[in-house]
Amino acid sequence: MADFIQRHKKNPILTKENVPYPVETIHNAGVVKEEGRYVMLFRSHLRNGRSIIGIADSDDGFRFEVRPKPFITPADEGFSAEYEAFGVEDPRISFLDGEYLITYSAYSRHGVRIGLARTTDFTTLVRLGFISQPDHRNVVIFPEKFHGRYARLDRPHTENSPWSIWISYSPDLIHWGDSRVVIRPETYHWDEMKIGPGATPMKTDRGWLHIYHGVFKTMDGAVYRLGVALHDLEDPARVLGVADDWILQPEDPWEVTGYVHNVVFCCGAVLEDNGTIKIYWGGADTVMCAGTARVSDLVNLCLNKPRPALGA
């Protein structure tokens, strides 16, 4: 099988030992390139089991330095406090209208909701509110409007059209609707148990390239892999192709064994000017890893070897 992603030779690129404050893991990071530097927002478990979001910087996209303090911790006052009480997780970042939009999963006794925040400099953060009811996860906002509306991909926790990827639209980032399912798990396939959006979609000349995760249940537990889909440039609800093959699976020791075994989970990727993509994934919910892929290889995989987006 072709290796669509070339793992970085110095993986894992970040571990808990690189964090200058006490954490037990570092994983599931959103990444963007801002004025030539790379900024990573990563999830970490604290020793009490709850999660916070840290921040790191890099000049080359591989050697990151973690800042002295976390970037997002559960709010301790105001409206957000009740809905973030159990932790904040799995950030995604989109650059749109001159600012960075950050979506994250907020856990509390009410379940998991999606929080939305914004920043212009990755120094200050403004919470905009919650953009889902319970239970939704894995929200990624397209970095472009469509006919004046924002668009997002998400994955509801539900057995109705189970564990599928949906698209929704909004006039103002807060109120979302016109929702429809766009990709479903494929029966007896590497993603048959559940799927969910991963990195923020990347614009190519053939369509919006979207890295997602898929889960397969085995006798030894679930295996998380990465796949790729291509959405129409003008109508992202129209899926041009979902690759039949996965593009990455747990293989290295730090992906196979850790806090959660057999996991590669992507929340961030950076499209470079030379036609390559830097892809970032959490290994076994414990460490951060990185690799590179060619845009053309992933696009061609979607178009030349597809499986049905909505199932057979």
The other form holds:
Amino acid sequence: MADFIQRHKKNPILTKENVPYPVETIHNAGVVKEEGRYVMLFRSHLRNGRSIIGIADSDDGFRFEVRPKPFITPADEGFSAEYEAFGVEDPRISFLDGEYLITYSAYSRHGVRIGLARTTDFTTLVRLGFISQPDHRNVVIFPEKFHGRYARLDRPHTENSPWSIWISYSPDLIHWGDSRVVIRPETYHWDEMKIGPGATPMKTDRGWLHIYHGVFKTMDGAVYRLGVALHDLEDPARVLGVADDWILQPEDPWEVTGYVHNVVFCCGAVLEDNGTIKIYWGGADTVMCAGTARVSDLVNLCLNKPRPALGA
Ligand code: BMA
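Any chance you could show the form predicted in complex with beta-D-mannopyranose (BMA) after that form predicted on its own?
Below: every chain and molecule of the assembly, starting with the one above.
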């Protein structure tokens, strides 16, 4: 079967040895391209098991240099400190209205909720606050507004509807509502246990391309894979197709074995002008990997070989 994603020949593109301060991992990175340069925000575990977010730059999207200091560490005072005490994880970046919006999972004794921050230059950071209650993770903000409103995909969790992907809207990035579920895990399918938004959706002429992760529980633990869905350009709550097949699964040794075995987890992808995307994923919650894919292959997979978005 065709591989939808061509792994970069120099994977893993980053390991903890590339980080100039003490960390145990480098994984789950959001990436944007700004004026021909790529900026990556990545998660690292510290030795106390909690996470911080670092920053790296690249000219070609594959060879990244990590900056000397982390970009987001848990706030040490004020309101945010209470909700970030156990760490900040899994950043996603969207470019909208001349600024970069960064969402991240904030952990504390109160559970996991989503922090929102913005920057214009990736040097200074302004926290805008928290945009969900627990238990929410994996928020990606669309890089465009719809009828004047911001839109986001996220992943609340409840016992009787576990880990599905929802959409919400906001007039001001702070107050979110008009929420509805858009994609559910599919029973006895590679994503049956849980799913969550991955990369910030990318605009193609056929729809918003959305790379998500799905989890399947086995006797040997959970396996994290990547899948793809297409959302209507005008109405992103309308899912045009969710591909039946996964597009990436743990195969390389550094995806199969590491801090958490059998994980490929995506928080970022970059749409290029030549009809391809660069896609970034954490391998086994330990290293950063990259690959490329053709937009048309992924779009066709969503449209020609879909599985039900909301299940039975
Ligand atoms: C999820 C998150 C991700 C992680 C994945 C695999 O629940 O914690 O950050 O990559 O598990 O461990």
